[in-house]
Structures are given as structure tokens and as C-alpha cells.
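Quick heads-up: it's one chain on its own, the form predicted on its own, in C-alpha cells.
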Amino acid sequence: MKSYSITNDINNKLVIFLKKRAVTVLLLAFIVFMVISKPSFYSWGNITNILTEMSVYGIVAFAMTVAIIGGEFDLSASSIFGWATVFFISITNTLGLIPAFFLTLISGILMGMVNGFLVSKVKLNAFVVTLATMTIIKGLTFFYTGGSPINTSNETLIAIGAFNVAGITLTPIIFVIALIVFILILAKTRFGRNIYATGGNYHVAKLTGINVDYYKFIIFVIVGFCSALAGILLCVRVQAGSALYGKDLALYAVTATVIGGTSLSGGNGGVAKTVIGLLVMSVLFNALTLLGVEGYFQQLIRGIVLIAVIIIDTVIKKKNK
């Protein structure tokens, strides 16, 4: 009798552990997977690669997850980091590197500060606003590049993107410092405090004196300069810009920090879960490139996932409730 409650109680804790860690093990068992049927997964390039192709997008995601623990998100992401590309590689031509640099996160501060306004101060919908600025700042994009790419041959430029410590390059090193960032911000301010303050009970988080406005305010320009940045990384490895670069940033963003464990329905959630979501996602179409998917039906397999996690976020809040 004791035996069977011993052995009870150990598969109880198994699947307490599983369903707390079930991305996780997915995302090892899938690993697994694709080491034993494609040695050239594991290979030292195709880490890199990944790494590298996390890291442009994960910056973004960090910022998503800020606003959605906020109780907010933001649809303009993929427009700001489309704007970036082309803003940035432009005014490199004309002015140089660090005032193109400095001037594309202003616009992108800018940007944000749009979204921030009419969703703190108006009071209006932040799916409603950032899905119209997303529609105006692509209209704009597309205006200033004449619909065309834009590229340049600067040498700095070229330079910094050559750059790497071991196959690594810049962004994975910048996207590890926005990581620690956010860690440190979320887990030791009362800045990060209030952030969660705000999105688990909006009201209750008034009325004990939190200047609410202003950190709903402060979300989307957190996303509109963390999207900027994001393009400017994009560029130091492409050298080029386009309207139509990052086009499914902010539903990667969103669909990492929901796998990661942020609940869409705001006040809970880190930076640190967003980056289990962002292997998963990396890992996942990665390995669907090595495995021969075509781009059309990865995208289906992406809106797919999206829609999964989604489901069980709203399974998993109404169990808590």
C-alpha cells in the first residue's frame, strides 16, 4: 500500500513537471529528432545560423512581452522593423552610419510614442490603432522607397557585419544584452513592478496610484524602439532595406511569448520564457527548411501553431480561474 502511494505520488509530480515544462520537452524531443535524421542540423553553421535568425526577431519579442504582460500588444511591430530597414540604409548613404543609426530609433521612438498616445491619452482600441499604423507607416515605406529595395556600400557597414566571434555575430551578442536588460527590468524595478501591475488588474492598479496611462503609454514606444533596432541588426547583415522586410514580425513575436508561458491576458509572464518560444520557433522552421517545406506551407504551419497556443493560453486561464 505504501509502494502504491510512493509510486502515485512520483507520477503525480511527473505530470505536474511535464505540464509545466511541456514546451521544453517538446522543444528537446524535436531536437532529438532532428539530430538523429539530419546530421547536418547540429552542425556549427546551422547553430549559428539559428541563433542569428532568433536573435533580430527575439529583440522584438522581448518588447512584445513587455506589453502584452502590460495587458496591451502591438500590431505596428512588423511596419516600424520594415521602416527601419529602408530609413536606416537610406540616411547611410546620404549622412553616414551613426546619424542613420541615431535618427531610425527616434522614428521608431516616435512611432511608438503615435501608438502610445492614442491608446493611453484617446482611450482607443490598441488592436484597432496599431492595425491602422501598421497599414500607414507600410503606405509610407512603400512611398519613400518607391516600392523598390534600397541597398548601399559602406564599408563600416560592411565591416560590422563581418564581424564575429566564433561564427557569432553582432546580434546574438546584442539580442543576450536585451535579454539581461529586460530580465534585470522586469525582476528588479518598480518599473517592471508596475508593468505587471498594470496588465494583471488595470483598475485595482489606479487605485492603489500607479500612473497607469503612462506605462501603457511607455509599452508601445518600448516596442517601436526595440522594432527599430531590430531592422537596423537586419540591415548590418544584409546591407539592404524593403518595405516588405519583417512582414510576419509581429505574429512571430506574439506566437514565441504565448509558447513561451506569457498569458495573452496580461500580468504575468518574462523575457526568459519568451526565449523557450523563440527556440521553439527558430528550431521549428529551421528544421522545416533543412527538411525541404516550401516557405507557402511553413507559413501555414506557423498560422497553425499560433492558433494552438492560443487555445490552450484560454484552456489553461479558465482552469485557473
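If you superpose the two forms and keep the largest set of C-alpha atoms that fall within 1.5 Å, you have the rigid core. Please read all numbers here as calculations on a predicted model, not as lab measurements. Numbering follows the first chain given and starts at 1. What changes on going to the form predicted together with its partner chain:
- Relative to the superposed core, L51 undergoes a Cα shift smaller than 2 Å between these two forms.
- Core-superposed comparison between these two forms: the Cα of I276 travels less than 2 Å.
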Second form
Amino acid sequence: MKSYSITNDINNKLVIFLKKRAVTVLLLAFIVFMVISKPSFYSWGNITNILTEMSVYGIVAFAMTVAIIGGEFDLSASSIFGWATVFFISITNTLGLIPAFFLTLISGILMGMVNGFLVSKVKLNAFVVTLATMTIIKGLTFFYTGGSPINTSNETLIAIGAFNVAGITLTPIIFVIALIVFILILAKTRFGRNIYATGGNYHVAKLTGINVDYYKFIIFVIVGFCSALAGILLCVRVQAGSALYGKDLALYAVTATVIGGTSLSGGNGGVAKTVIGLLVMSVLFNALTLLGVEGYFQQLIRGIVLIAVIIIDTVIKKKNK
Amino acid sequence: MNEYVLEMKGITKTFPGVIALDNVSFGVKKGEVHALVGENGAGKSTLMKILNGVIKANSGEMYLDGTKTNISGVNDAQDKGLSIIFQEFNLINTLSVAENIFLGGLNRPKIVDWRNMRIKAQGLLKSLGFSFDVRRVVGELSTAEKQLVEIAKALSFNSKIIVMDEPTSSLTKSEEKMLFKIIKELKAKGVTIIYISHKLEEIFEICDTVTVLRDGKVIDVNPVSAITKDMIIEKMVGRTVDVEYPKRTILPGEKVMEVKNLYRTKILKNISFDLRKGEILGIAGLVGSGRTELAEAIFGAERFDKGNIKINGKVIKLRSTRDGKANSIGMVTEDRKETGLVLDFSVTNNITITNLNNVTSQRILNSRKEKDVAKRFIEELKIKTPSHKQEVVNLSGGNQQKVVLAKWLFSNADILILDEPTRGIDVGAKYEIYCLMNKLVAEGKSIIMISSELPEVLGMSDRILVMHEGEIKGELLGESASGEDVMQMIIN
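Based on the form predicted on its own presented above, generate the structure block for the form predicted together with its partner chain.
Next comes the full complex, this chain leading.
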């Protein structure tokens, strides 16, 4: 056991790589399988479809990843998203598109600030706080709309919705911009590093002179902002708002984050990993639809995939120790 | 040949790239207290983990009472009369004393007989010479009491051999005495104890035999009566250590910090002192005397109700640790794992975190600059790590402590508060940290050092403040003070 041959070493490295990227490898294998067995999967139309599908929720998943890295969690993203869709459409119908855009983003930021204040200053548990604000905001949205969806026939909005480059609409473009921005912030700025430190060990971060309360606060503002932005992007596509939109968003975002490999305990992971999680979910469901699997059944598979990925991940981590 | 109750023969254990144990043979006689010493990384923990069945040796044999045995895991070890009490206790804070003692008990019935359990727990504590309510929740107990519970737990398995890993590391002097008394009683009952400690004085107080490990090999086995402390140190580090506390020339400069009438209800009582440039100011006192609270107040980690702090003649505001850092104060906390390091972070990221602005260009973190900083400190402080990218969780205690120091040096702190700077680290690394402290004060920095190890305070400080019950009882000169002087001040 004292000497290792070079081929052995390369083999070891390959094994370590495969273990670390098990989810990615499985995803690629699945894509290859689909390309071979179902040519329609590989069509440009279907690819842009997958991209568009994952982009709206994907932006919120990035924000959720930041929150989880910082050691927090935000359930209210769902309700902020739903609120944003109805608020945006209704303001578009009254004050116009540009005020609607800014007012909706501001409302998302304000809701995030309330969450952030309660968690970082009043020191309440994030789960409880966001569970409460989730319910409150949902109630507010129902109250605002009387429960029914609202539509708009704003022509500019319809035109923006129709805009595309080779089938790629605005949403995936913003998704990619958000991805790059988040990667840069997390990996390359003091702000990002301090979020990792705060989530990695709150006490250490505090005793290092990091303004931990600020980071705990800002996490929720980021989620609020991104949820509102994603709500607007959905409106661009469907020109309608409803309190029921986004009801599975928060858990979807957490699922994508965890499948991607960001640990729920905080302090590590990243948004690039979350892209893998998003791809797993949207590719899988797109494929299931193409293969003719029923919608209800897909829910069940989503849960199984989540558990399976976490099991694989945990088993590999244990083995590596 | 049956004089050995435990014998491990030819134990070898390799981890990828490292030989942790190299053909180690280790024998313990029945009823003795056997010390196992060595620097961090010498292989003590690995050997104990093999003994406990947590990890498997690559080769070697183990004998209990002369019969060859295999230990498959912790439960098996307990069945065979082996218990290990780790430095970090294995107790559940929310459960009662009795429940903890019998947790995982061998013949645990499906239905708990609470009365019987309490009586048995009470009996075990009594056999150790103690009696307190076994219905108390473990989280409320003092460290010493928790240790007692661990020992009682070990006895509940009818353990014949108990391993104690750094049992005194967080005990006060009087608690330590109590522990030694218990050890002697256990010994009288025929229980064999393997005693792991960095505090060599203790070994001479209670151990019969000492085995020295170095770099995974047994260097020496001797009766304690046939060996001196200096000989043990020499064998542990593989060279002669001339002086425990390196000397320096004292150049006390102008006042850099003036603390006046610091007061915090029930915790700190009108604390006043000065700190000079290039000085090491020691703070001695018992655990709970307010030492750590004082340090936290000076750093901005804890509030104070009255009083003020001047830095370079100006009163400063200390609302948070950020203010402390901004005023060039740094604090190495007493628990590096809980409050000193982000364990998942690399060496680099742990060091640069105090001063990220210094490693950015146009507000973007520059990984090359970060790497250079880390490499500089790794070299300067002789941090033993395979790479600057290594996660600190994988480093030994001494090297972790150096990373904590590096982090505050990188923040350009002029006043360093060191709370128990050498706790749980080995002789060699201790000496290096002392040398580093001397170098820092020679460069014009000032150090406030808190320590429970009296010899360390006496050996390293220019002046010593003696604290007791939140008050400064007096001041001594490090050069001339003795341990008795300090204790006198505390008692009076």
C-alpha cells in the first residue's frame, strides 16, 4: 500500500470525480438515453421549451440557494410570487407597464425586508416567520383579487412576451444573466464570502467582525426581489395573474437546491449546482411527459427523485470518510 | 504472561498517503493508570479508535486478558468491558442523568423501569463517592459533573478498562483534584485506566506507566517513577526543548489601551487597567471569574453597562465586534472549533476573512492575492497543511490554532486578545505559539493573554492581572510572581 501506480491514481481521480458529480453523470446518461429513444426530445422546440419552463422558477431557486448557503430558508417565496403576478397585472391595467414593473419589484423587496427584519433583528426562527408571512401574503393576494385570476391586454406586454431570438424568449435570457450575477457575487465578492461564513458558522462569523445580522437580513430581501421578478416574468409569458400561481415554488426551489448538492446545513454549495438540480427536475418531467406519463404520477416521481438523490449523496459522503 | 489486561501487538494502520500507526505494540497491566502521550498526530486517537472498534487496523492483534479478541464496534467494545470517555462528551443534554447513564444499556428492556433505573444510577454515583439528583437534566450540569456521568456510564457497562481522553482540559483545579480522587478509587477497585493528556504534571500525579508515541511509533515505555518530565518531552518531540517559555527582552512602550471602570451587572465590577505597546498582559483567574466576559467586552462581542475604553488616548465606541476590529483589536477565542474557525472553509478562506478588502481588486476577490496571503502565513507560522486549499477541519489542533492567529494577524490587529491560546495543543506547537507571541510583541503589537494554566501565565506575561468574581484582585509582575502569589490574591 506504500506505492501507487500512475494509472491507479488516474482511476482514483476518475472515481472521485464520478462520486462528486454523481447527479450530473446520471443526468447526462438520462439525456443520452432520451436522445436515442425519443427524437422529439432533441428538437430545438423542445429544448427551448425546457429552458423556458425552468427559467421562471429557476431565478427563485438561485435566491433560495443563497438563503440556504447563508443558513436560512424562505417559504414565503411562493406567496410573494403569486402576489407579484396579480399586482403587476393590475397596475399594468391602471398605471401602465413601467410603474407596474418597479412597484412590483419594490413590493417584493418590502416583503423580503419584513422577513429579514423578523429573523435578523427580532431573532425569530426563519421557518416560523416565513410560514406566517407566506400565509399573510397569500391572504392579502386573495383579498386583493377576490380569488379570481386577472388578465391584461396591454399590447406592449404581449409584444415583449412574443419577443424571441431563435425561439429563446426573454425569460431564459434573464435566467442566464441572473446565474452569472449570482455566481460572481457568491464566488468573487466579499459580500458572497461573508454569506458563506455566516451560514457556515454564525458565531465564528460574528466574532470575526462580520455584520451577520445584515447578511441574515439581506438574504430575505434577495429572495423577495427574485420572487417578484420571477412573478413578472411569468406575466410576460401568460399576461395573467393569479393568487394560485407559484404555490409549489418555495419547495420546488429548495428541491432544486438540494438535488444540485448545496447542503441544507449552510455554508457551502452554489448556484451553478442548483442549475443541475433544475435541469434534473425539468428534463425529467419533460421526458416523462414525452413518454406519456400522467401528470399526477409525475409529482410522485419528483418526490422519489429527491429522496434518491439525497440518499446517493449521503451514502457517497459517508463512504468518502 | 497474563499480567496484561490489554495487549495490542504489531498494530499498523495506514490512511491514504499516511502511515498513522507503524507496528505499534501497547500493553496495559491490570489495575494500573497508564498514560499515553504524544504530540497531536502521533497516533494516540487512531490507536484508541482501533481499540474501540471504530476503525480497523490493517494488521496486528489484540488480546484481552490474554485471549485474542476482535472488536467489531463500540457496542462490542462495551460488551468486552472497554469504554472511552472522549474530550467532547457523549451525553444528551436534554435527558436526565439516569437516562444518560443507561442510554444504550446492554439489556435495555422494552419498557423502562424508571424507579429501578434511578436507584441503579444513584448507586453508581454513590460508588464514586457522589450523590446528586439523577433526575437532573444533563445540560444543567457543570463540566465536572458531566464527566462524572460519563464515568458512571462506563461503570454501568462493568467496564474493566476506561480510556480518558484529555479529561482535565476543561476542569477547574478543584474539579481536577476530584477527578484524580475518583481515578484512584477506580484503580483500587481493579479498573484499569488509559490516560491521555497533554498536561504532563498530571501524569506524574496519578499515572503508573507512560507510553510515548511519536509519528505512529512507540518510542518509549517506562514506569513513571523512572522518568522525568523533560525526558518525556524530549521523547515526544524528538529533540531537547531547552526552556518551556522562551525569553524575550521587554520593551514596554506607551499606553495603547486604557480600560476604565468597566462594569456589567453581576459579571464585571469596575475593571480598570492599561495595556502598553509591546507588552504581554496575562489575566489569571478561575473558570467563571469573568475573564472571558472581560475579553469579550473589550472586543465588542459583549456589552458593558458602564465605563469606557480608550485606544491610543481616544475613547472608542464598541457596539459590535466590527467596532472592535475597526479599532485594531483581534480576539482568538477559547474554542477554536465553535467560535474561531469556519471548519468547512479552506485555510485560505479562514485567514482572509478578516480583511477581504485587502485581497480584492475593483471589489472582486482576487484568488491569486488570497493564495499569496495564505502561503505567506503558512510559511511564517509554520502551519502544517498539505495545501492552502485544505479544509481546516482536517488540521491538527495546533495548526488550527495557528490559522486562527493568522486570521487576526491578517486583520492587522495591534491588540490581540488570546483566550486559552494553547488549550489542547501539544508541547511542540505550544512552544511555537509562545515564540510567535514574543515575535509579535517585539514588532510592537500588544497581547492580552487569558489562561487557566498558571505556569503559562507566569512564564509568558510581563504583568499579570488576577481576576476573581468579576473583579481585579491585584496585579503582579510576571518576572517575580509565583503560583502561590496568584492563589493568595484569589483567596483573599
